[in-house]
Amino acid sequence: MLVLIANLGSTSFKYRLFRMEGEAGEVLASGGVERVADAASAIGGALDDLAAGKAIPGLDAIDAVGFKTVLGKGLTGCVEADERVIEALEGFSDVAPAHNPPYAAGIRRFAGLLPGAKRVALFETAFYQWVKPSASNYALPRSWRDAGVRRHGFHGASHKYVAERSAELLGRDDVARVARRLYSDGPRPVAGAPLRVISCHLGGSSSVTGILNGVAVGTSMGFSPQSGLPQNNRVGDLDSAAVPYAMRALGIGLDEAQRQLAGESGLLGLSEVSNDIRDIAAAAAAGHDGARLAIDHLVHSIRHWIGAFLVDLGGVDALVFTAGIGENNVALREAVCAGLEGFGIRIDPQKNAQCRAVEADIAAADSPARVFVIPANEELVLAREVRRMLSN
């Protein structure tokens, strides 16, 4: 079966195409185009240059395409990329317009220029429908709830295939299994002793995650993808009366208040030098007050975070770094670890300066949890899934 991932964003649109073989994945050919001016547009070129390559005979051999889905009102899971997508993507524009408007016509575009190819969305909300009700609401009333106001959770595929890896790597084959299945079978018993894990997602975008026995129990992020740990140029977590004060206080409207809560925050509004962490480890190192302070409160929200899993899974086997922070930053990851001895994290220096950008376990001999570096793979999750989908 011959799978395209589509990643679709404001202004690129980048592809990977698998041959899925069972649960192996082979990458035939990757590309894309950055910079223009949406992505919908850009499709059509980037399919031109992978028909004109040697990875497939021609565009109708492509059985099914992948997306990516952030947020659907009323709707989540591997489903059938269809109308019924669209509108639930539509639905919540306003909460993730980042995201949401790109793939809604991005999957129209698809289903004009490959009629042929079976169209599957993937939400990154999936990996949460399990979560308890007392950690996935907020105490708001109840028609707020039933609006969907929600802790939905983020980065779903990226956390689900360090459920599934970590799982391989700590010689729990029961947890990979039920990890893998999970949306298909839903959550599973297994028969040994349960398998804790604290899952960190850090890049542009951030997030941390608690799964037990391959299954989420809570995540950092919430109703929509600006809350959190602080993003790149995102606020992160907000106390709610902050924006009519500051509303009131700066004399400016809401649309003025959310572009700057959404482009000017985070990192960025922190370190007032980048939203990009090398920039500002750079200026951190030279002196600057506003970078050290932005990675700092970086630091201080992972452990925030890492610290209510560890309460809520009663302890951890395996702590995961993930994405292009969590892979390749050496001294964030030493930050974050510091200290935790007494709860069994004790990482290894020498291996942990050592490993960017693989997998690895940097942590010391005799820590009682493993720390991992997994690099991010979510691209191989949503083909897997788009494959057992179809084939059953």
Given for the second form:
Amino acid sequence: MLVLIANLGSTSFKYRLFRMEGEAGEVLASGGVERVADAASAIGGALDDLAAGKAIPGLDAIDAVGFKTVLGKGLTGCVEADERVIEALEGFSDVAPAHNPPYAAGIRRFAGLLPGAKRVALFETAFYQWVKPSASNYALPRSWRDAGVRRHGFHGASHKYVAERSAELLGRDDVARVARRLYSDGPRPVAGAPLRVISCHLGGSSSVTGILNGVAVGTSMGFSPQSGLPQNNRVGDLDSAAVPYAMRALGIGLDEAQRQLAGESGLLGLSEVSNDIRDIAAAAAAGHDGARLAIDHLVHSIRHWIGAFLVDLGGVDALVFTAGIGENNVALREAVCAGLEGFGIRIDPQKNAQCRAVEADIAAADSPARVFVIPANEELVLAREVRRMLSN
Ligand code: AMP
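What does the same protein look like in the form predicted in complex with adenosine monophosphate, given that the last one was the form predicted on its own?
Now the full complex is given, and it begins with the chain already shown.
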């Protein structure tokens, strides 16, 4: 089965083409375009390039297209990417303005370009369907909650891959199986002892998720992708009273306040250097106070959420780092794990220093908990779900 995974941003379209044989996925081709004015209209050209390559006989050979949709109003899970999905995306366009409009446009575009291929959407919120109401609700009046204001959670495909892979690495095939089949079967009891994982997806956009027996119990991300940890240029958690206060104090309107919170805040806002942790780390090393503050704030926020899930889960069997920063930033991993020996987390500084963008256990041999670096593999999670949906 050939499954094309479409990754749409406001100025980019990237794809990865998988041949799926059971749970295994072989990447046959990948490509796309970046820095375009309109991502959806660039899809046709990118598919022409794919067809011109030798990976597949023609575009007709593609069985399905998978979309890693972010947030739908009143809709989550893994579903056929039809008009209902487009409506759900458009219903929350203002909540995820960088993500939802390009996906709505992209799904429509694929319907025209590859009419014979099934279209499947896997919402990033899907991993959080079983979070308890005590953790997913905000303390709001009924009318707000009925309007859909709640903690949704994001990076679901990434954290789900961590749930599957960490269980495999720990030899817990019972939990790995539950995690892999979660979207079709729902949570299932496991044979062995409870398996407690804290997953840190740290990249341009970041979140920490607590996972028990392959199922999320909670996450740092809230209503929108602009919450939780400080993001590259988005604010992260902020007291709701700060927005009307700042609008009055700075004499700015709501649109300008939202633009600043979504584009000039986060690591960029604090450091005043860059939205990329590599530039910020270089500036911090050269003595830049704002850059130091940005890194320290990120570390503080990650530890805050790790602490929350240590309590929620009653301990941890594996702490996992994934995504661009988590996979590559040795100093940040060390800072996050500093002083956590009392919680069973002890890294081996040498193993940590040697690990960049590869799968590894960086815990000390005598550490009660494992500390894994697991390269992100969201596309494979989506390709597997697409295959499962088509097979059913
Ligand atoms: P992602 O969103 O997962 O692609 O992660 C992007 C972020 O990861 C970038 O903004 C960088 O701060 C960080 N990153 C990516 N590659 C590296 C690297 N080789 N070393 C350090 N940080 C990196």
